[in-house]
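There is one chain below, alone, in structure tokens, taken in the form predicted alone.
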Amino acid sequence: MSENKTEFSSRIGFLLVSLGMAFGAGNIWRFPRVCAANDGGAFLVAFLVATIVWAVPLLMIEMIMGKRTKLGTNGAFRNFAGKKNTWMGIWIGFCSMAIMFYYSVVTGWAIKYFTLGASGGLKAGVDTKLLWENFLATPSQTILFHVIAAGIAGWIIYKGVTKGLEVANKIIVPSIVILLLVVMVWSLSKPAAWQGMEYLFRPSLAGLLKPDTWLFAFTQAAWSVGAGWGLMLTYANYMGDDHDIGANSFVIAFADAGSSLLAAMAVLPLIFAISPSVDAANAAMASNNTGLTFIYLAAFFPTIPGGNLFGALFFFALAISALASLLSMVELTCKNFEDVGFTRKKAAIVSTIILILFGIPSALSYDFFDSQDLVWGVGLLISGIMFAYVAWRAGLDNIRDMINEDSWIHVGKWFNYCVMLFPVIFITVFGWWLWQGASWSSNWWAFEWYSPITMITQWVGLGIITLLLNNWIANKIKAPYQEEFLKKRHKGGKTE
């Protein structure tokens, strides 16, 4: 496959781009502590009616705007939903980048505690809790491991959508799998890993009347499976004309299900498996996603047989799953950037230096990538919305009608349902978590870390933004104005 024709080499090669884009540190980072932490089973239920009702959906609208027009997400939504509203490509592009500039932090906290577990430094009596605060506390090393985080992806991305993205998670998501299946089988091995089991797969017909365990569920959805990132739409535009956008979607969806709940079986009966104790253990189910993998893994792991290989094993699948979904963000700058004007390598150079200095700031400071995290993560939801109302606009049953053309399944009015329920499902979750962020500060109102006024302020400034950059974003944009988009249109959709 010539790199100038800009496709996917094969279906399975789009697939394991997909997958390394959904298989990220999500799965093994917090996917695990969530399902626990909100009754187990009852979690897994809601989590799989979430990933149906939102995540497919999506990734099938994602798909066919970028397999359609062949751009980014500024030129995607300018041909969908009209000049106009390319402002929502651009805010949704600029939440992949936000949320872009801290995740390269949290690959390279991965990378720094791969090294540690290979080199022996997570050492049966260290104070990993003290180990932690001072890596955190020493920019040298935050910014170090920072930036060859940023620069991996940078190189790879540099390299092409076949020669790097694409033989890059050939390796990357073969690799994850392998190594959280050995984690697994060894951490059942022990006495005690049972005990982890039961915690996650617990019956628990309460858990399902909880509405903690269904707003958790539709967060969890909508940050695990990466839809309404914009990052599908990216790869879509290397689709070849016979991948199929219906199976691929409940395909990317459910592996993405299934690697989380596969690390949730390692993780979890390797927190009971390890701890000297049920109540070491349970302790650990109740810290915070940092606590559990960074300093409790960490402190377990070098006092039993063999923890410091699979201790190390373990931070290396964390390494090269928070890398694959790394590599999805800064290809989807790369092309917004490529769609501008700019050839390949120099959108892929721009792309690696704008992600190295605007991480910069998570990687001094926790306490603004903790921010960050929150704004940009709930932020998602908004950029869901969006791309519900694209499909509205255009028509749910036309763009229903554009997915059946590209899928030998049929996908049936359940898809318009889906997306009906959208509005309903985001001021919900939306709602909960603004009123979560008002009883985590005591004045809400004031410009605090995580207060629902410091969320607010740049949710609106980005939108100021983006609208007042819409039509010069509008019109650099090199492709042409496709407007069969807009004339195709059933009862439900506005003409242009």
Second form
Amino acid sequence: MSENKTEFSSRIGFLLVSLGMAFGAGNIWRFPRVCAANDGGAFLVAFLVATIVWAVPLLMIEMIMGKRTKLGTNGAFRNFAGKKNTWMGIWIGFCSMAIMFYYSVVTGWAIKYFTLGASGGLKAGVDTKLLWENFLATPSQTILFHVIAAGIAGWIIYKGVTKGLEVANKIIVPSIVILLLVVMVWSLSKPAAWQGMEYLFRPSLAGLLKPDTWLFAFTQAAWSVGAGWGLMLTYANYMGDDHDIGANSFVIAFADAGSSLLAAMAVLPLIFAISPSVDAANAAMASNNTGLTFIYLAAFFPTIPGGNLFGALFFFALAISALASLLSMVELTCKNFEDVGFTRKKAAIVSTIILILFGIPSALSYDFFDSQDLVWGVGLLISGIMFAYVAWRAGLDNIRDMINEDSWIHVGKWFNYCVMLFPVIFITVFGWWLWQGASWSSNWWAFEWYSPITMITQWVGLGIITLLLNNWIANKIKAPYQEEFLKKRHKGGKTE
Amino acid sequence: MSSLAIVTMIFMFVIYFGGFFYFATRPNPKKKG
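Output block for the form predicted in complex with its partner chain, input the form predicted alone:
First the chain shown before, then all remaining chains and molecules of the complex.
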């Protein structure tokens, strides 16, 4: 194990940084919409089940890999799964980097709309659809705000783990909760808001029997908690020796689910409170993430007293939520550079430059952005199954023993059963998304933005590249290769 | 808001936030006293 003395200052610090990673724009603009569209109460049950079955075991696997190896995705896979499987860590790292490129653009949009709201640019009567389309069609604007978002994230990562990452999240995470509570209380003070609450909490046993409820719930759990991205593996590098894995995994999962619920309780009543009619509220919820946020909500806010202020607060919450998640992706990239010998500062600068350059295509083309969101969002399911492969290869009981050695709670056999279910969940959800992609294209084999062949080509292409890079990167990692890392465990020996 | 929706809301609150507080307050078994 390499000597890495950088550690989070406390358990609270670690949890706040982890929650900042998990709580992103998707919790604010996707969860409430998907929840409302899938029988509210039924979805809330399915989402919690999906979080515990898929996300919690993945968080535990990621944490034990990061905490024991003190290496990023590439090195952790090399030491845990064997040198020839380093490519999986590289694949996961690239997948999260690809998300980072367009996520910075999203963060930039939220910053732009916060500045618009704060400066009074969102006035009653403004055609927000035209405003949004004009903004997207102005490259100097979209690139400028992408660079601002990347620059802020890069600067925080440059400052280091405790002085940058931890301090930023200690401010950001409580601020998000307070802002959401403020928006929620304000929306609930409006008479029509309670229709939104009815939408959110309507009980539906029939909804629990619908396949769509579960497919959307597992997809949301895979995207929302941030499990299987390699992000928690990276953060676990900086856990203290006495920091727990078992209870913390549940805390992060429940905190993400709870804050998603809080976001839904702020956004859904808000839509009903500020929509001119129930039809307008339904149209807003039927639109996509960006349509709901930057067209409908942007139009509704200024139409009522105090709306401008709360509009600005809402977009500020969205911007800092996205920023906290972006930080974790930049940290993942930075850590992999550090592992091959870059200094922290040099790694942060290189990661930021890469982010700025490769984010530009998404800043220039909304279609490219949306396509990348689909390709790498679904790609995260592949990342998740790669982590499950490592657990399976190490032996489920063996890896569970390792987790229990570092846990304040006992992780029982249920962990094994959940990981055994992963292939079934993967095939079902992954296959469903490919089928969705086919329904959005003229046919499976047409190279269009959302077609299955476009997605498959990018995943397989990345697979070939990472296989070619396998040995080169595995040998470049400075920390010694511990071939016997897991074999010793099987013989009952000590790993450290 | 219907009474059924209110019951669902309370139930979800207890599970979502109760789960969070339960796991957040687990003590470190290695620390005595």
